[in-house]
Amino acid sequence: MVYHPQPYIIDHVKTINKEVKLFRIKSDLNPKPGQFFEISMPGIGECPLASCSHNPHQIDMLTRLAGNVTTAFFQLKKGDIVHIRGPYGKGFPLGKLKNKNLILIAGGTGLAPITSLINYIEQNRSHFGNIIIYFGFRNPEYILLKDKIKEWRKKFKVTICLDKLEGDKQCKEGFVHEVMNKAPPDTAETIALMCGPEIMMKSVTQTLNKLGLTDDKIYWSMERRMECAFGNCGRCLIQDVYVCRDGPVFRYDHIKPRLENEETSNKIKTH
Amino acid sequence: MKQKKENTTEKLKIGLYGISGCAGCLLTVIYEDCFTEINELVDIKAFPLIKEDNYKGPLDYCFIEGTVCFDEDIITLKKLRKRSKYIVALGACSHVGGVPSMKNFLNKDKVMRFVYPKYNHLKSTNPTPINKHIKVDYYLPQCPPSKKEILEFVQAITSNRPFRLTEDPVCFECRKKGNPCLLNQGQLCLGPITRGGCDALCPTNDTICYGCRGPCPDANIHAFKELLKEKGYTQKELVAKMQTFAGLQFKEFEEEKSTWLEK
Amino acid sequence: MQKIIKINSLNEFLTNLIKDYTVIAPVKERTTKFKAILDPKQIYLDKITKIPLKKFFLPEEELLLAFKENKITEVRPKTKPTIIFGARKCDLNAINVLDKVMKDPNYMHRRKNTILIGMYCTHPDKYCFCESMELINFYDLFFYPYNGHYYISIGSKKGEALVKHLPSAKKEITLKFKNTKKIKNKDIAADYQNTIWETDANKCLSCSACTVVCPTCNCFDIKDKSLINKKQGRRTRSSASCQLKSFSRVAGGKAFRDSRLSRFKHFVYHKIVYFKNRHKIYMCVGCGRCLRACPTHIDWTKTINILSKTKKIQKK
């Protein structure tokens, strides 16, 4: 059964921009926030995608055009059948977040897993303290899920950081960590969770460290090449941890030495 | 859905041409069931090797076989480049220079005297692969190119999928097949530094790899040379092997000039 | 309780097994490997096989799914009940390692259908280092040659059923495993950044020979193929190698283990450290196949020994 994807019907497709589409799929798989699925395109391949909602009757997939599989996925329309297997991974450590203040940071399509967590928080608002959200995008054109962000602005403290402002008055200019540096958020009794490009997560983590948040209070949602998604194929190993099985969400102090080890040995040139 | 339309109503226009070469690569296309399958997927508009009446208009993909050995070849190439959206280098000669490119490393007069008694009327230049003269979009390496790879390529272009050559060395496929290592047996096999994708055809048949698919992007030529030195081979012997098919590319690779390798 | 059989009646014993089972045993052809045999005379036990036993459980290319139109069907391998005969202790332990990782239905299907018969290893060579890898007894049956007889240890009910008819041994005979090369201190977790690894990585051709012949390397690739111009296709699994750059390359083009050094260290550390952290046993079984196959004769066991030596000197 493990390799056998099941068919589901696409309920709705929304084109967000040239590179990104949002697919709504009817399913009762009910993933935990932060878990992911393998989308299967018969004859082409598979690709891991996180669910960006927390809903027992549907999965939302924010998909960025990247390779063969996503190209084929983009051609599907409402009513078409898509094959999915999952959910995989452990997702966000919901138990540890209870009664805490949260800082959520998302960069680009890293928005997807964070969105599922925000959904969960909305449904269980009394379990959490203050919620501060940062989004990082390239420019106003690249802002994803605009309607949802509008809604969240009413409920939480939301900051959108753009690399280039281009006249957008509701947003702030600069990378997330730069904006954070200028107006530091409160970090008492706080846990930070983030997803996005590794460079972004690294600089944000350094800033949070300066603001008094230690590595054990920071969680990264990682991305690596995954093929089997249940810890057999060995692709996603970061030293001794499987991103698919042990992650994709890691406490930063757990993953940091492993990432540093790989990074330093990648820099050393051999013949 | 856009894909499907292209498949059924209007097939891609393909041309297959040859410049100086043995026509072996073009023969591979005709060979066995390869041709019928390609013909099903694309519209073969021009194929001078087997057709008398050839289409002269614009092409989508133009496959070119052979090395540039004469100035006329360059004119032909430039004309084909203008006519086609994409140029596909077919076979080792157009990809890396092939056997003719060996002449680059030899005394030109001596070579010509060896082959022809009178050679004053010959106007050949130093043979070079086609990417030295025109922009090449895709490469289908090997001498002759593998049927499997040609089919894979045609399938990729007709279904809008990107086509990429493997970046793994020949050794990977060779070991997977369970072949005994020819290097360990004391033969000078170029497997570790050659780009794979041929299913280790030669080593499987107990013949050393001559590197016809050009250098593997991740090859450790330095360590390979050290190994051969240890085994008692001279630099000259290794260079001679490397020059059989892809001498120009191996040389460029060593000088780290080859920018097209990552393709 | 051990069973006993005369050495010269082994062939008869095996011929009987071949009638009901597919018997896989080491043979010598172009290279030495495990292969289904029809005649016990084909068996070659003198040297360790070049091709590991894993090839039987994890074939180079295995069909997982078949597609037709929009229907996906799962494909199961068809295997007769199988006996693996003449596996060495290292080979058997390698299966134990694979059992720990592989949760793949095709693998488990094959495993369920197999009986493992081990054979005492009389000829460890200069590359073997099994003695250092804390191997365990893992078999259905195990043969110890002694005094013109094989003394057969029984490891499971499946194995017991095969030797029910044989007489029991009056005295238990188990032989000690022969001395092999040793890795003295395998605690190398803290030495990841040591520059000593660069010497080995510099010599590495990234040819992937070590991972292909390793009996416990199980990383794989899932690939799709669609038949030309037909709405049919299949999904296959084929073995991959962490020594290749393409292994960790993602859709955007970046390779996460970009340098030869990080790839080489990944192999050694996975075998000696990472796997042990998770499963409490070493992934390496000390068969030495990687050392034997390496074209540039990289010996990482030697490197580990040099490491522990330098550490001792530093302590003094």
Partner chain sequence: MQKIIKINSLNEFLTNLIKDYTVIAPVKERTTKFKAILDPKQIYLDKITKIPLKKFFLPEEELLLAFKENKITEVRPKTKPTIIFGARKCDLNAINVLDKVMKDPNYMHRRKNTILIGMYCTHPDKYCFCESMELINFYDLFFYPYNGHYYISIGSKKGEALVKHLPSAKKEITLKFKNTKKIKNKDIAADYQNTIWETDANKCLSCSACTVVCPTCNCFDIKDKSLINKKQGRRTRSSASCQLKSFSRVAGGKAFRDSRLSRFKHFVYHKIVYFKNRHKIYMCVGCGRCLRACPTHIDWTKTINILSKTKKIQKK
Second form
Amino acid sequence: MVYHPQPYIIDHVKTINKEVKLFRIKSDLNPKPGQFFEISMPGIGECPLASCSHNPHQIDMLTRLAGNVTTAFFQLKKGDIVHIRGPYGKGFPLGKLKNKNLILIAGGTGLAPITSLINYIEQNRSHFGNIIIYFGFRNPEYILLKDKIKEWRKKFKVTICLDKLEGDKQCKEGFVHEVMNKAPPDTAETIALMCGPEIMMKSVTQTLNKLGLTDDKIYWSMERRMECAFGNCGRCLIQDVYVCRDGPVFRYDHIKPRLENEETSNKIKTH
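For the form predicted alone instead of the form predicted together with its partner chain, what are the coordinates?
What follows is just the one chain, with no partners and no other molecules.
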């Protein structure tokens, strides 16, 4: 395990919107889809970021402005040095996905680890069945990775779900689970994998359950809970598992009872 951050050169920076940038970094680390890194800014701190690519020569990091570390990271440009340690965590279960139909779901910057999985699927297309993709965003302004989505539409069935449609005829209005309910996807021989706000993943999971997909065929990436990557700080602890060490990807039937116990404990504490 890598304990010390190493320097890497930023090869490209793309501004997506006022809150999100995509950093491309020269690296041969090539993390597994669903793994994450720790970005270190000397004198400021560090934060976890999921890999947004599967490439032996570079790492893409989709970064949302959300604190002191990302504020400093946003000031960096092409040619600057960024310090990284990792990759960490258990990614998506690639062996169990082989020859299966897949439903991929992401909300907001939860798009990052799903993108790394899509990249892997593109590179190994013959290993997988039908691919159905759902992305959820607030409105057209917040659609991320538009160029990639344009290319994915040529290869897979991609549905963009917007809270507010605002005249975008290529998208569907409503939350992801609402759009799914209106036009249910086929779930035969299918595994679903998702990343985004937990309330979104819970709603989508309930919809998939109604469509016949059981919890053991559903995987959650809980990358939003990641912290130190070692399991030392305890901030990502859910009952007896650490998201950064035992995840961030979990089969839902494994993590569900722990989340339910956590929710019950929190309710007791607030009363």
